[in-house]
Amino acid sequence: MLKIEVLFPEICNLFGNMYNIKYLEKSVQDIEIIYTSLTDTPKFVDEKVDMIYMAPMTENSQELVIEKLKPYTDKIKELIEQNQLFLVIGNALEIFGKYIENEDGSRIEGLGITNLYAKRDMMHRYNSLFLGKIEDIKIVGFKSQFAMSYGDNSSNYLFDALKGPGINEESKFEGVRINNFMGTYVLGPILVLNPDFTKYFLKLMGIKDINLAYEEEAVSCYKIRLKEFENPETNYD
């Protein structure tokens, strides 16, 4: 049975990204979804899970999540070294960095698992389309965020940014990948919009015969969206 742990869904649930999990649930027959709340001990501490997932949250919630996960930092590092599969979306990525900097220069210390740090600009939300690539798979999606990340991810990025920015407006490297830890600002929901990437993702969990839910429709929509995103006249601002 495939076992997926969803961390803190009561607060980590923005932009419809819980549908990444719903899509996996519809696509895999033998699957168990574990919803871990802020008051629970994460299952990954004592049990083996196949995937750990965290969706975007409000900026205030980021501090709650950091405080909750801090006692398990060493365990998370150990799991990453063991190729545990993680998918963290949107500003959930910032939880795992060095720190988050507010406009006044004050800092919220992160878990320090990645070498990135984030800077907030709460008066300006950044929105854009995104076209990227991982191996031979093109990725389509969106961005909507109050912070961007900085630091050198040139050796451990997740996607090449073909159109739209990477972790910040000056970068062409989007997200972070450390072994099978994957973090990205790209919304979508990314698994719903990108069927080839979803299959790639499921193969990392050992699923071989993959028939995605609504696969024909998903592929058709992906091709239409990809053509639009690749159009030179498409505005990414």
The other form holds:
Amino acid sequence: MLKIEVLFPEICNLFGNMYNIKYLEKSVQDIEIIYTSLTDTPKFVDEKVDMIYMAPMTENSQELVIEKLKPYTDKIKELIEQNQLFLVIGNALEIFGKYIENEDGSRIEGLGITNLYAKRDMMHRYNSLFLGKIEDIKIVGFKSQFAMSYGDNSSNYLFDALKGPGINEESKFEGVRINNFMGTYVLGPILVLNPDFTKYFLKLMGIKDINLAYEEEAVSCYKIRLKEFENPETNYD
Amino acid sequence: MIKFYIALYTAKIVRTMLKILGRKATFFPGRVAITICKDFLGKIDKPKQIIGVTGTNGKTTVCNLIIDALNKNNYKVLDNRLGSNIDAGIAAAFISGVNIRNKTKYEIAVLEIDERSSPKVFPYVKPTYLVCTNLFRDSIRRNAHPEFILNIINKNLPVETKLILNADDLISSSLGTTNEKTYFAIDKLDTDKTESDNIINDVRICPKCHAKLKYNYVRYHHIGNAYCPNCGFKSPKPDYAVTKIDFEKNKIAVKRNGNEKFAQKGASLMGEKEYKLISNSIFNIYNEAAVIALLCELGMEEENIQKVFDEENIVGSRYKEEKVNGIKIVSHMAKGQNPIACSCVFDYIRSEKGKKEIILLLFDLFDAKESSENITWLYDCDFEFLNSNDIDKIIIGGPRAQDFYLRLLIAGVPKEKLVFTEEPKETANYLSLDKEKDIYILFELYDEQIANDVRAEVKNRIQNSTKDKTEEQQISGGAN
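Hand over the structure of the form predicted together with its partner chain; the form predicted alone is what we had up.
Following is the full complex, with the preceding chain placed first.
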């Protein structure tokens, strides 16, 4: 039985990203999804789960989540050391960084697990297509965000940014990977849009015979999008 | 002031030239004026009373109803309904309303204000009343999430503006800190639930203590009446409540609740009045309630408001229904990239009686030309509502057809009910043209021309298949 813990779905649910989980639910027969709310103790504190997932949220919600997870920072670090699989999407990535800086210079302290920090620019939303690569798998997705992350992730990034930016407009390295902790700004839902990556991801959880839900259709959509994204004429902004 | 007058006269000349060229001149003169004089909106003379209308959905409908009501009651109304709802469109409206000595010819203005434009509008234009219809998720690229929109309106909201707010919407009802507020709402309905069945509900936790909220009833998404079992926080009490909806008689009853404000003005104000129901969709009943609340607050006699609604109908390009040789064809606009608007239309269609076949044309025309559409919104949108026994076939057209196809499969719609084609016009070929099945064409705002072409093709096919005469009958209705 594959156990996936989804953290704080009542507030961490923006931009269609709950369908990463619904897609896994449809693709893996023996799977249990544990939805942990803000008032619960996270399951990972006392129990082994195969994957911990967190989707994007509002800026106010980021503060609630940091406050909630702060007492478990050491536990999260320990789990990452033990190769626990995490997938954190969009600004959920910023929770695990050093701090989030507002336009006025004020800072919200993060969990300090990654060496990145984020800067918000609330009046300028950044939108872009994204084409990246992990090993030999090409990744397609979208970026839509107020904040960008900064700091050196050149030795622990998740995707090479082939087109579209990495963690900020100057970076060619997208996201963070520390052992099996994966965080990325790429929206999609990434697992629906990238069947090869989803298989790669499920293999990390020890699943061998993988038949994704509607795999043929998902692959067809992926190929169309990849062709569009690789087309030099395609506008990325 | 020299800069201001240069801006005003230049804008007036530009406006005249555009008019001569047969253009609408509802945006560009305003942009010219603001470019020359940054605080142009602050300096131009404005009507004494300004009614602003903002919110995610329903702004245009509410504005149109207010303008019609005021016109019918002999007010001289300035508005921006033919133009844009951002700062330049609002400036263009004011420019059209002043003479060369910068004196306005109007006593009242009704302005649709884009919710994101408030930082550019509210420092200079301070509405007497601001109606906020609702705040929902909209385009991810532009509006991000409703908390962001709430914050930017709040940051810029003039303290003297009186707010007309939806008590059933815990996001927009929290607008304003010290502003005077009047709330409208719809009382509990038989169709209400206690748990939202939408993918999106952006008010699941108490805004005060963050415990899980309980809903006395939830209508759709976060619209409903909620309370916090932990700290006692609850939805505001409406000053104007729709207490009855009679779809058969086309009537609604609106009650002014007997709060202190009305008691001070006189007991006669605390009764319940009937109004004509101008549309059978719940979204438009909210719009109607917002307009009634505003007009009452403006001091308009209820009898006069009743007369206004007696002559109103919500029709137009958003919804069009006709029968061709006994087959019902409905065209329904469903704002693309807006998961709430599309979910509402899907919900409306599934609740309509009878078997249906649906043509989906919800792709973004502009992205299709030069980019690749951000399709994250498909996964915030309730395509699951289209997984219904009464929906026999869904035909998807356009460059993103396969993305919609995959989304509908994930929503549980059986493969055999789905067809996709990249060529929108070809969608008509897959209809059964069975008289027992109504045809719904759902189209994105900017795909209207394509939808019209598809509709013509559908009619052609029906006519060719039976060679009978076409009977057209315009009927009003729709989800929004």
